[in-house]
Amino acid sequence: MKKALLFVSILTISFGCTTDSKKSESTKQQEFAIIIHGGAGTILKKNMTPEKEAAYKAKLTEAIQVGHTILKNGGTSIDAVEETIHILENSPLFNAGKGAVFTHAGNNEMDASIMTGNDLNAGAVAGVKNVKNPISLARKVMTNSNHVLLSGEGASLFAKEQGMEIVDPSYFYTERRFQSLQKIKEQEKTELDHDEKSAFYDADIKDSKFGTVGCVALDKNGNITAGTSTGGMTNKRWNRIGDSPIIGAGTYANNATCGVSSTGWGEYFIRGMVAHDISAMMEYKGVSLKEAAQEVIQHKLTKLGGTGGIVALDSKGNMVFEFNTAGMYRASMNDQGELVLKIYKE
């Protein structure tokens, strides 16, 4: 009697550790659901005024609220993720579109990708100087060519030819971004040591290699759509491209698996091809969608010495953030509704 009471006890227990290891991961299906960041890096609470987290919680707030009132209304995944990084894009709050880092010429070169899940379409522009909202530009590229990735020139007369909004480049200029391109002329200029660098420059200084928006959604139809954009690197030189515009690294989408959007030191990113390994830990190794995050990021990545994160979403609408810095603007909503609001480490 004690041996079956001992096999019981030892199947419960067995039993128990199992199903605490699977609870992130819901088996209801969401409807749709939808997930965003606005960059990832040293964001610490002690440097942030009331008024400055007010105002990201805002914007981020608004942004995922278009997104979420499109997927509820049956709109595609497609389009909550467009129109969602158009918020984003069109605020000086974020290194996108209208909050653009200077490059070391002091311009802004940016670069936008997304992806589509239900057939693996993709299309990413780089290096662009003159589009509102690489987003859409990156969106035509998949729609209405025959291409995936156009660059410079090119991106901007396509973007021309498909009457997409032009702007003059003055439209990007902040002084915030502006004096932050300043601040690391002076420290090229300066001898100082380590310790007296960390000193000097504030978390704006220190995250010159950071600063991405992205989004993912799952629309009714179970379709996954992923887009990401940024300004890129402040000082960035030679027309340097990060990961954001490259599918596989800065952005991926897959209904089979999951859809990924990245944000970090790009240079990593591309080696670690993130947002594809992510997916493909999901399909190869059968793993759950937050298990393959973990791994990717915390380990891979961070094994290499890239800084970053990820947010993510798989085909039942579970959804991830995932990074290896001390805070990411983030925001997430389910098929009820429920917001998720984060910008700190916790």
The other form holds:
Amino acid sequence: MKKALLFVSILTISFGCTTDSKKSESTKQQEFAIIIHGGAGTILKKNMTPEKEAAYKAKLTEAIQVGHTILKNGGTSIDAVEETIHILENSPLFNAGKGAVFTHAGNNEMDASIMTGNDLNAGAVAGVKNVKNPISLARKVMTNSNHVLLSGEGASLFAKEQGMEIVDPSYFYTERRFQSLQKIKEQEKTELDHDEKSAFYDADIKDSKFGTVGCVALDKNGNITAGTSTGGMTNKRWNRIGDSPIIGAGTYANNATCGVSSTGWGEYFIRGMVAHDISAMMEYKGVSLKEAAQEVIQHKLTKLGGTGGIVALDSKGNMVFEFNTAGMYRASMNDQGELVLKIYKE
Ligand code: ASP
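Having looked at the form predicted alone, could you now put up the form predicted together with aspartic acid?
Now the full complex is given, and it begins with the chain already shown.
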């Protein structure tokens, strides 16, 4: 017992001398909180019309309010995440569900995942072509199957068995995304080295092909859920699967640390295990969410050559946006209903 007390005091002393930001964060308690993104990329004000900007802001606000209301009424973070992501998946503005980007073959193949921080349970789907709301299918994989990740035909079969809403693949057609594919195919005709590929990805996202969506919520019971849904990257081939359905890369949640949803160039997020890395830094190094997110996105991911960002929150309701791109569609709302809504870097 004495030993335990001594250990606690040593911990208090050693962590008591960390940064001021950590001190202030630990006193900032939120009963519940919610944070979302609608994709990161070369989002510049000069490329945006006031109408477009207003449309994105309105949809992000609508989505976060849905989740916030669930949390405020004592609902679970998993319901908040699923319902919030539905709004974004059902909007053609974002690269998820209705607005999913096109593959090289001219299809829409969607990936999604969800994870609950109280039990480290998770569900994910990849390469789904006919399920209206892939985030709900990911939830069903988590709760109604013995598996974590289902793909392609099998995932669709499971969706049917679960009575999920199945749509004709043409539901996912949007002219804007189809034209983006044509433009990229034109550009692709030249062989590209790595740097050019980065520029190519930037061109991809500049042309509004970004827009993966994600949400992390903390409920009144202290449970964190994180979820991510995407159409992947325009012109992807060979049943490419990105980071969004990969637990630890695109999505991670642990009540002991934080919940994270990623967006960006998926291959780098997989290699960097970005979402889990942020949680692991908090767990093993005892740093704050802000410090962990900055280190992983601004240093580790950037050094790898990856671009993108994350939204995250910790068990106290501290919320963080972190990205190394020009912008990220993002919003957060605390238990007082205070909305932070941003697009560009500040
Ligand atoms: N991370 C997604 C993917 O690589 C794309 C994105 O977030 O824009 O599939």
